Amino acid sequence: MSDTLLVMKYGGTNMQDARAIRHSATLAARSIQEGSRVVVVVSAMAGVTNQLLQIADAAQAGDIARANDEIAAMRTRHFTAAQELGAAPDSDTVRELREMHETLRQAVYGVYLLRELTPRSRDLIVAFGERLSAPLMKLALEQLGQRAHHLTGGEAGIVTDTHFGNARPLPGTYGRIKDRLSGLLGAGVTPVVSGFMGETEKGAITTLGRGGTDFSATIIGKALSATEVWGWKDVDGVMSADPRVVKDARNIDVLSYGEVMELAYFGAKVLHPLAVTPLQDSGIPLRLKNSSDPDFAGTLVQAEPRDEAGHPVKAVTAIRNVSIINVSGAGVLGIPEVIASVFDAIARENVTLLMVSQSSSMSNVSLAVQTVDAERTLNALRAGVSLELQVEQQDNVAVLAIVGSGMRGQKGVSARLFTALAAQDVNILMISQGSSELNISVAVEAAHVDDATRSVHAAFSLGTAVSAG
């Protein structure tokens, strides 16, 4: 038996119905048959997480009939998948699915009675998506002749803080996962872990934020000193731009942890932004692979960037639905406390700032935030900043970012970016470059973002081989 240990994460489209689950199971089984030990980490079926959030909101609004209809539809979908995967009506899998749907129904009814949806009860409800898909993956693996055992994130050892909705693992997590999963692996049993979720030290269910199944997989990868963590997706890996916007977008062979974190932060739907953090200390590589072309190498994410001559930029990405908040007035002029109070007010609201820029006269500060956070940000600033300041909001903005470690110390990158934007008559509202020199980001009017993306992609020749094999 080889020493190879792979943690394989399957996203929602790879779990969306019996056919997809069976195919995902064959990918894991293939590696097991080749002698690797495998831990499988599963997402909810495609669309189920959003459906659960709608169910929770309907219950809070008092529409229990709609919530129950949605639960019934979801139950039918999971039962159908179980049946198509070969589960008998009286099987353990069907019984577990029935019991879980009943528990979900009770949790939702509790929200309806109280007309209150706390972050804690929302986490309990939304984590059912992953809890329901794990027994289906276990069943699919067993049908292929593999021994498997499914566990919730908490049962697998993921212990988190109490930041419901966006929990972080506690230091003791890694030892617990190793204790709980090593025995199964040693006995030739494949663990199937519900992603996206953990639990507090008191056993309350928490979630790790949207896209948190990636994070679960890398936490487990670090705990078990995995050979590699594989993220199975429905695309080839990380692309040089959104292929729906840029027709000649290409797969990127190799990215560093830093580059992939920048891409995730700036809206590329590749990974949970924190997913690579557990791997950074241990240097475990992450591979993003396409489930419909399993022999294609995909994108390898590793510690060291691989810079190619002539390609200082690896990718261009965009965040849509952004608003700019401008804080201005003589009161800002040269007073550090004012700037401190601005950031303090925003930090208390837990708003993520996408970009910050300050005029050299220090008489104005511009902040880019997601539009959904704009009103909260405005209110926080008006309440928290005492001096006579003007606070204005500008909507219909997008942030476009270029990412690549090759930009460091490379002259002329900004010039190429701005020339490409000028060629499309794109007005730049804000500019920001981090000291890491891994990205340059600009805020532009939302209406221009697709043209801007295509122009910048072409200016850096990203459609021609980004990879030097």
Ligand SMILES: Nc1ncnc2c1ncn2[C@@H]1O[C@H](COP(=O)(O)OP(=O)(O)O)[C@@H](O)[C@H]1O
Given for the second form:
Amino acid sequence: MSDTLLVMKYGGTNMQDARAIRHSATLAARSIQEGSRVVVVVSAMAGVTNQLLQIADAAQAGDIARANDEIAAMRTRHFTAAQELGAAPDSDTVRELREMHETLRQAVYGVYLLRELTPRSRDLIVAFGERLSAPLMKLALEQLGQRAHHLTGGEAGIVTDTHFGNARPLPGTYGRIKDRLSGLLGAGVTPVVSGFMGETEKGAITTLGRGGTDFSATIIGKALSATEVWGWKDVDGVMSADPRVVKDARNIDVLSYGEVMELAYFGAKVLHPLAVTPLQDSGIPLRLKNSSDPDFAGTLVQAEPRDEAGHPVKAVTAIRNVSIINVSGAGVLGIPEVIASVFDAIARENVTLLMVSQSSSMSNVSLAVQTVDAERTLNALRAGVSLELQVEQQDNVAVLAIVGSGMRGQKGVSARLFTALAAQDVNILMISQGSSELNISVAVEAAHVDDATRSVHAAFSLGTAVSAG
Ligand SMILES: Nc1ncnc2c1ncn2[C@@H]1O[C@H](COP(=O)(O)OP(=O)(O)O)[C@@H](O)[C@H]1O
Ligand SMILES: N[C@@H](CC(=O)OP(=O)(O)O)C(=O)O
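For comparison with the form predicted alone, kindly provide the form predicted together with the named molecule.
Entire complex below, previous chain first.
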């Protein structure tokens, strides 16, 4: 028997119904039969996380009828999947699903009574998606003759700070996960962990940010010193562009941790931006694989970049729904205290800045933020900075980025980017290049971002040999 330990993550698409869950379980069972120990980490069924957020909002708004209708529809979906996976009406799986839905209903009713939805109660509600899919995966594995046991993120040892909605693992989490899961693995039982969620030291449920199941899987991978972490996807791996936008996007064989982080940060939906951080110290590889083509190697994410001569850029990506906040005030922005007050005000609101640029005349600072954060940013700036500064918001912006370690020290990369944008008549609103030279990003009008992405993809020949290093 090999001593391989794999952590396998299944996203919403791979958990969307009984058929997908059965197929996902087959992929895990195959590795177990080949002698690997496997930890399975599951997301909510596709669409369920958004549905839970809507349920929570409806309850807060006083529309309990709508919230209950949605819960009932969700319950039908989970029970149908359980039944199609072979659960008897009096089985443990059906009982567990019923109990969880009842607790969910009560939590939602509490929000309705209080007409108050705190980040803490939102996390409690939204994590039910992952809690409900774990028993279904356990059942599917058992139907394939495997022994399995399902656990919430907290039960698996994931302990986080109290940053509800965007929680981060505490250092103690790694030892705790090892304690909780090693016994099961040693006894030949496959742990099935609900992704996306953890809990605080006091036991309150937290979530790790949207797409956080990738992060759960790599946290567990680090804790168990896994051989590899595998993220099963509905695409071949990380591609040279979003395949929904660029038809000839192609798979990238090898990416470094740094490159994949930049890509995820700049909008490639394929991975949570922090997912590789737990793997960086140990060098544990992350592999993204297509569940429809399991023998294809997919994308290997590892410490070292692999560059190919003539291809400084590996991928182009975009963040949509961005706003630019322009802060201007001739004469005052050059004063260090004034600029510090701008960033202090933003830091207090915990807003993520996607791009920052300052004009050399020091009369203007432009900040790109997600549009959902724009109003908060604007209010914080109006309240927290000098009255002499004017603050304005521009919506309908997107940030396009090119990523690749090969652009380090290479001349002419920006020129190629700007020529490709000019060819599409795209007006550039902001430009930024990180000092790591792993990316160059530009803010453009949202209406042009898809054409711009296709044009840049073609200009860097990303549809041909990107990575065959
Ligand atoms: N550069 C990219 N490479 C691969 N997929 C991408 C990229 N950019 C965006 N995507 C989109 O990300 C999707 C996969 O992410 P997601 O659905 O969140 O995965 P999961 O199966 O883990 O839920 C793909 O279907 C694809 O359309
Ligand atoms: N269900 C959560 C967490 C997650 O990671 O989902 P997925 O693996 O389907 O992207 C979300 O939608 O954000």
